[in-house]
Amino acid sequence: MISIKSEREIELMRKAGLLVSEMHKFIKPYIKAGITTKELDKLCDDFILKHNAVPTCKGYEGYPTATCISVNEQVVHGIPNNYTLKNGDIVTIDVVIGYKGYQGDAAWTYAIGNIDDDKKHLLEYTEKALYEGVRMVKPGNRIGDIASAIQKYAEAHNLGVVRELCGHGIGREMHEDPEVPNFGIPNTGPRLKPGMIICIEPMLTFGKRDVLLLDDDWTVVTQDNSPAAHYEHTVLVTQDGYEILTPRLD
């Protein structure tokens, strides 16, 4: 069931979303060659706890850490470990933070040092695809309008659209109805109404769109080992459009 948030709930989710934004701003200077993904996760975990919030991913269905950190061909749900970032890598940090029972969620892909032109293209147009989807958010539009806008933009820039993964509603739970795919047909799916809050999150590849799940039962990678990028915002449907609850502060 798709829930419509009250003004009180929306305000709590604004605070949760702002904490997510602040965490990304905090961690960005540390994202450089020589640091391990495990060290990045520890910094994020400490930041969340310091702000009297909850690292919602930690313990979710057995997931072990506060963040999902995915490198290069890893699409999503990479588990932080002793991998040391190096020049030319790209790395996605995806985090869900709980504040007084409500969630905020955002992911960003970062470049480590000098990345090649293929990865630059991937990052630029995956982020732009996110905003193509966000622009479709307004009362009366439908989930398919968001999905179609992302797919059309991504494929126009020769990027693969991962179909096994999607965005979602969010509120008291990390994942709520409706699902928000990154491919679809305009004017289909649930209709957007004021007070709905959704996560829009294109997950795109610089190669084929096919993915597989690693033996850890979490990490999703591209089948052809091409690089992948992931950008995500938590978005409120307002009376006449949208409000991004996880604004970039950098």
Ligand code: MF3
The other form holds:
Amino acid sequence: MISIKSEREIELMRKAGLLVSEMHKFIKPYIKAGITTKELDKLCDDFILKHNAVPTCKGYEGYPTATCISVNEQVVHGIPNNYTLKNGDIVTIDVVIGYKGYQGDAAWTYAIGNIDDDKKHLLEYTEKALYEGVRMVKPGNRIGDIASAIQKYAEAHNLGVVRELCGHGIGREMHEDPEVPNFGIPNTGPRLKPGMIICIEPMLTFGKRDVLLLDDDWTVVTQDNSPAAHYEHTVLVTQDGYEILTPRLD
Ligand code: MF3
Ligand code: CO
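Output block for the form predicted in complex with this ligand, input the form predicted alone:
Whole complex next, starting from this chain.
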């Protein structure tokens, strides 16, 4: 069932989303060569707690930390650890924050120092693919319209679309209906209505689209070791279009 949020719920979702945006803005200056992903996670976790909010991922199905931090060939759900970021890496920080029972969710991929042209291409067109999907959000359009817009754009730029993971509805729970895939057919799937809130999150690869799950049961990596990027916004369906609840503040 796809829930329609009330005005009161939308106001709380805006606050949760804004905290997610503020956390991304807060952490950005720390995302540099020499810091470990565990140190980044600790800073994010402290930031969330300081704002009387909840790091929703921590403890979710046994996930250990506040953030998912995925480096280079890691697509999603990388567990923060003692890896030290170095020049040329790309790193995705993905976070879900709960505020008064409502969730916000956003991910961004960042470059460490100078990255090669392949990674530049990957980051530029994965971010743009997210907005290609977001642009399709308006009442009457369908989930397949978002999915196919992302797929077409990604494939036109020679990027692989990961099939095993997708976006989702969000509200009191971090994962609600509907599923929001990054590939599909226009004019299919659930129809969007004002008050629905969804997370759109293309996960694209520079090489082949196939992925593997590591032994830690969380980290998803590309099979061919090619780099992957991930950009995600929480998006409200409004009367005549959309509102991004996790705006970029940097
Ligand atoms: N942003 C991720 C998602 O959309 C958060 C899930 S990570 C988990 O699925 F560790 F909490 F599962
Ligand atoms: Co998400």
